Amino acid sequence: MIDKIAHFSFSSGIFCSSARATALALLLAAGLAPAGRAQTQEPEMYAIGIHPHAIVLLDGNRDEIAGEIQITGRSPKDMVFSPDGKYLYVTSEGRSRLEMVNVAQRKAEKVFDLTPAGHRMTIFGLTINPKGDLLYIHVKLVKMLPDEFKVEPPQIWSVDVKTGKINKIVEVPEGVMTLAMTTDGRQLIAWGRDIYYVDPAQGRITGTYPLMSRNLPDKGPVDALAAFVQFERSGILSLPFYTKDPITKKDIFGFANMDLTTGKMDLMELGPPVPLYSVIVAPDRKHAYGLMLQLVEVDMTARKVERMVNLERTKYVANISRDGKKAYVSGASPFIHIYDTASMKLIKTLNLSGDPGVTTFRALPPLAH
């Protein structure tokens, strides 16, 4: 069943020539500049955080580690690239800190001072506008009074990347974990227990797509943990979901697929539950891959599980190559495992100097052609 929600336009971004130069500079600095025929390839770079305080850069052309960038805080979590690829913004230090990393220069260039005096702050959800001058963060604040801790309503802020100036946009319901934004910068998507559409200019929630609050005679509530997301390759923000059929009382799992180009939401039911943490959708949108204890391939056209292979370790996060031929999976162990999507076989293991834990795994925005 496909439910149409408020229409908005979104693309995975246009990556300008300066971003191409940034990616090439990374490869050259790492001594990984492609040789021979590989020189014609567009640089394909990925970033993943590791404990205690580093960002690992992965060269997807050679499937090699291109280097590390040290940040100031521990345990990087949410990450987002600037549209031109020059900067990576990352939350760290228990999600209380927001840092700006200069990708080409490989250094943490700025730490934003965001926590109000007398408060403790936690950030869940991070995105950036198309111009690259405003970040949006979802924050949870606790006021530290002398005799009590006062929990304040969750809210979304904008942060000026140059000045660090904060602007409160709107208060949101509890449970938001992921933010995304439309290409025109007019609409924020806050994914939590339900999905909330926010107009940052008006500072208000303009619509809600029910998930946990869904209560229909033939459809039960939908539980989808929006912790590990990526949509750079396909333009689809996909999460595993779990529900119970109120008529048959059977448990069901599926993929909650939000097409960020058309604004359509598709709750794709796939059968008896398979435990999964996250989903990646191939660039051609024909297949998707869920992971936790297994790598699960789903035919998006036939809307069914095609294949499953056991993973050697529990995995949280993943990304996929630009051509859809390789899946990069990681989390819960100091490795990146590379799977061939045609054979579903492990083809390479890359050692990391630290554990990624529950970080995100981001791809450098696509290059302009």
Contents of the next structure:
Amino acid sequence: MIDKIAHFSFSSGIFCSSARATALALLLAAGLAPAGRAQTQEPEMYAIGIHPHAIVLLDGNRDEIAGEIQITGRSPKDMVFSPDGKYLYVTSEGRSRLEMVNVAQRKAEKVFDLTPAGHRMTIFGLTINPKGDLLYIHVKLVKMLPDEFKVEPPQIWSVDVKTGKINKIVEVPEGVMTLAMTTDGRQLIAWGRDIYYVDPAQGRITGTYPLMSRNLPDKGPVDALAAFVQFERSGILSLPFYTKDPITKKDIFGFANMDLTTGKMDLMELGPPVPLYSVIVAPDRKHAYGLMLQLVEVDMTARKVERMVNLERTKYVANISRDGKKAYVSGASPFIHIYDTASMKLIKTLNLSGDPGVTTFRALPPLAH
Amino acid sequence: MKHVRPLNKKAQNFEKQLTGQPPAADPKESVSAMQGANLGCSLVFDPGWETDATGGVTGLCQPVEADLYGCSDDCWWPAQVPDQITNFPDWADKCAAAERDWKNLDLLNPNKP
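Could I have the structure of this protein in the form predicted together with its partner chain, to go alongside the form predicted alone above?
After this comes the whole thing, all chains and molecules, with the earlier chain placed first.
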């Protein structure tokens, strides 16, 4: 049954893989794609965390909430889908917990027991390798001694998704907030005060791209908040950044674009600051959209702001449809607002049962389709 | 202060501040995110969430209630909300959406056993 549906759905598509068939089966099981529709439309799913302890699934084909999954910990934060879309890994409970959510069964299937005895641990940054068997997390450990809290060096670990076995990869400087992996799986990108390239095989930092440590005669330090990251559609991890021109003393904002296919960084300066929390890059990489109080459209080729509209509410985080025609913006208030990227107009509002706080808004990865 | 000895960096900096000395700078350990930006939900920690960088409110999240969990979950407002990391993890469990359910936020009584 599943194989037949997968065949009918995907035989004419670019990707015709067992992963796609698995993903469709999962979506059908999760009630995300009615059978009739599934034969004509590829599944398009998104996940966002909400307060106090749930994951909301959004069906991008119907632009409707497809369900809520209760997790064990409060305040879901970093999230990443497994490459086949079968599982969603999420940090929760004050970033101290890592949970594995079975998407089709809509339940938290496993909680990884990671915190070393006698420690308090928080996780800032979560990603997965292309094979889907290893998670990478950036952890901050505090040893709870009888008379002292001893802060240990921040470090990146790998976690075997099947066994939960931990392997320490490397210690990193303070301030790392997010992790991503290049599409070839060879480099980890640890984004903090600066960007650190980590070779997980060698277990060392192989390069640094200066941000806050940038101090050139004509270029000031780069300040970027790496909290709301997604890059599934474009392969570009983009964040708004702010800096001050050391010569003119003028404030400047821009988009810091990390191409995860090449590992190359592009600091795109855009002019006088517009307050933004996050950025989404369209699948064709021609446009990007920043958001906070406004939705700001940037022409990535001309490297300039094209349009700007006021958002209905403050928004933290967003994602974009596979065809680039719809921007799903959320965070803060209990809504997902859908904007038409051509007109920059609000076309639909979806109510959520809780507030998405500092959470991520992830799309089912391309290879799962 | 004669009988009180600072033990950690924050306390040492506090003592230096009282005696007019500049606090010890340790840029490698300082928090950097959005520190240099001329924007943000609140750059004025007095008491924390009422004004933006310009002293106004237009740069704050709108409505301001919507920012509650965004700013408290990671303990960015340690003084403005209950200590949810250690002592009061469930203080907001009954308030799923702050702008809608704010009346359900728990009131904490430190004298309550």
